[in-house]
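Next up: a single chain in structure tokens, the form predicted alone.
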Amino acid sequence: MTTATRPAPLTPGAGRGEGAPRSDALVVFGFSGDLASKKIFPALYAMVKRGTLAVPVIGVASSILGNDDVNQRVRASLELAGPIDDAAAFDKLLSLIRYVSGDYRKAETFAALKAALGTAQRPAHYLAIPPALFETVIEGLGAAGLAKDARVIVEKPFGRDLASAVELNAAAHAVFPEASIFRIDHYLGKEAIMNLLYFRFANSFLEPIWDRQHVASVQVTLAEDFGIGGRGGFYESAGALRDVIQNHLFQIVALLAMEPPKYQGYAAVQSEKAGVFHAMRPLAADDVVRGQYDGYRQEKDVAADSDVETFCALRLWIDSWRWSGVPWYLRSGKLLPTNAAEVLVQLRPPPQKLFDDAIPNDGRANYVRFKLQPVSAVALAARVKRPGKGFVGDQRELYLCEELQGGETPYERLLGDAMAGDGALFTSQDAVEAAWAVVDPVLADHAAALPYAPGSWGPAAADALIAADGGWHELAPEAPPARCD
């Protein structure tokens, strides 16, 4: 008689690496880069303060830096993020850091890394480097014998189209097994994004209406009120569709559209998310509106005739039993009126209009609204009758706001999870390739990017795309409240 193994539960540390030993060192390739300075150093400092990081951190980059240079870079990074409020933790972080300078294409760089690792047997290699170098570094790790019992953490983007994603996955699998590959999308580490999964499946009242019979449309907006910020070289190779929509917004769609997992385990969640990407209809040219803010071509490292989009809106169809016929509208862009992210799930109107004002002018009587940033909140909208004899009502929202102060930052959570072997918040090979298959047809076959004024909501064509479904729900500028109650 055999005993069935219970799947890993949905609790921290219980992902695909349950039972695996923690990494005993963290290697950061790209240690002198912008990502390390802005995100990684503050995350490492926070981890030391929480007591979750006590292993060597080996930085690798081509820059020639002495110990004083490294320490100054770390200090400057933390001071930009906020005050260094724990001198002991800061000193401990500096004591953990070692630095290796070298060319990623040369074997001696990896030999020096191996020497710096010393007795560490299970390092986690974090590739905070341009995607063009991923394969080079992974192959170097394999050739140097630094992949055995190790993990590799790959920063997005995972390729720039379907073919390159398949190639990258093949290169990674030639050295590391899938269970040791952790594809970071920092958006998945945000508390508000994880709340989408929790809110859907910890509450039973949504399930009866969460389908094509009751949902008229869904729209997802990620707006940024800033430009490319000196990243012209990167943005020229990416654009809004690759940089934001194919990963961040698709992940939000997957959490909203997925079927209930078949058991209490992260593998089941990953499987259902991948199922959503497989059910997405490949995009056609008339499903996409591309925009470029006025002045983008004058940015540093941007081509004078660039057609790269800094704004993208699209109409998406998910050909599943649950969502067939329901349009999903996604948009994201730079230099928009506000810095916010929000989801609006528009419910269908009552089948019979018994009251003259039952449906407001914008047609949005009933909806579910998820605010993702700058605050995390869930709102349920309904019509409520005014006191008196007349059947006249007002639009009201039941607004549930969650304070997020004091929680782990996305990179703190994701680096800690990867070192623990917990793959819950990471993206699978299947999901990555299925998502690229959706956008692949329009990466080259698309209309020219339309100009739009900074501070606007993008080109007018984006409004026409969604006009049949009531237009975009506009996000008003809003600062995070001191408290949510």
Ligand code: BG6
Second form
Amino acid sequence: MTTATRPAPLTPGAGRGEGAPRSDALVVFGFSGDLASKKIFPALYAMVKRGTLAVPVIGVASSILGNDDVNQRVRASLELAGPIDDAAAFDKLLSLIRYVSGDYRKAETFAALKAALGTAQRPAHYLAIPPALFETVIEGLGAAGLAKDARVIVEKPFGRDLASAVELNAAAHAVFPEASIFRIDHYLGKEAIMNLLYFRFANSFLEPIWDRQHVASVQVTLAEDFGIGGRGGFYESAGALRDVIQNHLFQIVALLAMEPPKYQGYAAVQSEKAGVFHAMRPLAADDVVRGQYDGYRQEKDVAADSDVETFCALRLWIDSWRWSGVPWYLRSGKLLPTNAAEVLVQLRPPPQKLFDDAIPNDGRANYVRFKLQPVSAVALAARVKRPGKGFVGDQRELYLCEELQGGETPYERLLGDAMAGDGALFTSQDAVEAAWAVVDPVLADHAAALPYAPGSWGPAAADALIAADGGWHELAPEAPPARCD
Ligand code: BG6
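Other form of same protein, the form predicted together with the ligand, not the form predicted alone:
In what comes next, the whole complex appears, and the chain from above leads the way.
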């Protein structure tokens, strides 16, 4: 008699990479780029400090850099993030780094990389480069024999529409098996985002009210109080919809909307999340409001007549048994009044108005609020009676907040997972393509981006989009308990 093997449990390291050999080198393409200096060097330093990175790190980029330049760049990047508090770890990191400069289109670049890899047999190649170069580098790796037993970690956005995502998946599969392809969405490595999955399925009280009968609408906001910085070139080819909505915000929606995983394993989570993307109704032009902050066209590397959106708000429908008829509102923008990410799950009001003030003007008597950034918190809102003879109450929140200091940063977590072969927090081909299919119709068919003033909440049309559901909720100012801010 044969016995069925139990699937891997939902514990770190227990994804498809269980028992897989660790990568014995990390290759970072785009070593001289913005992403590397902002996120990757600090992550590598943290990994060395934690003792989870001790293999060679080979940086590849087109800039010609000597050892001193490389060291200087790494130091400057770390100092921007905070003081270098562990000199030994810093020296160790520098000792692990080797640098190869070259054109990604030339075979000699990959030959030089091969030489720099020395005896390493199982490198992880991380593509922290503009999406237009992904295929070139993947093909270069294949042609140079550098894909054997290797992994490839691909930054988002994975493709720029459905057709290019399908093409990129095909190009990647021509060189790497799916199990060796790690599509990064760093939101999936954030503690507050992982808590969405945990909070939903580690508790039983939410499930009975988590559906169309009890939820009136859901809104998700990712607000940033800064502009595009020096990333004009990248941003012109992306815009808010491609840059953060099709990936970061959709991942949040998927975790909130997914059905309970059918068994205890990450594969079940992945498949239920992909199910949400498949159930999303493709967007129509009037579901979307695009905005552009005044002054964007004067940014470096931005076209003088650019129509690229730096703000995007949309109304989304998930045509599933659970969510039919519930609108999901998503918005994100640069140069908004605050820097915060938050979800508000608006519950339906009580069916009978027994007390005059039981339903506030915005209809928000009861809701669940997930604060994702800058702190992680969950708030359950309810009305509570004021002392006295009258039946008059106040709106209160039961506020659960988490201190997340000291944990791994998303890139530290995700690079470590990919090097260990653990794909649990990465997106699958199916999910990526299904998510593109939702936004594809509006990538070309949309109204012109509307101007908005820096420091405002985007164009007024974004408010009109959600007016029937009580408007966008206020993200700031607020006064959370002292421990939480
Ligand atoms: C990146 C986008 O993926 O995510 C940026 O390219 C955005 O435009 C960033 O600012 C937001 O992520 P985080 O972790 O910095 O809030």
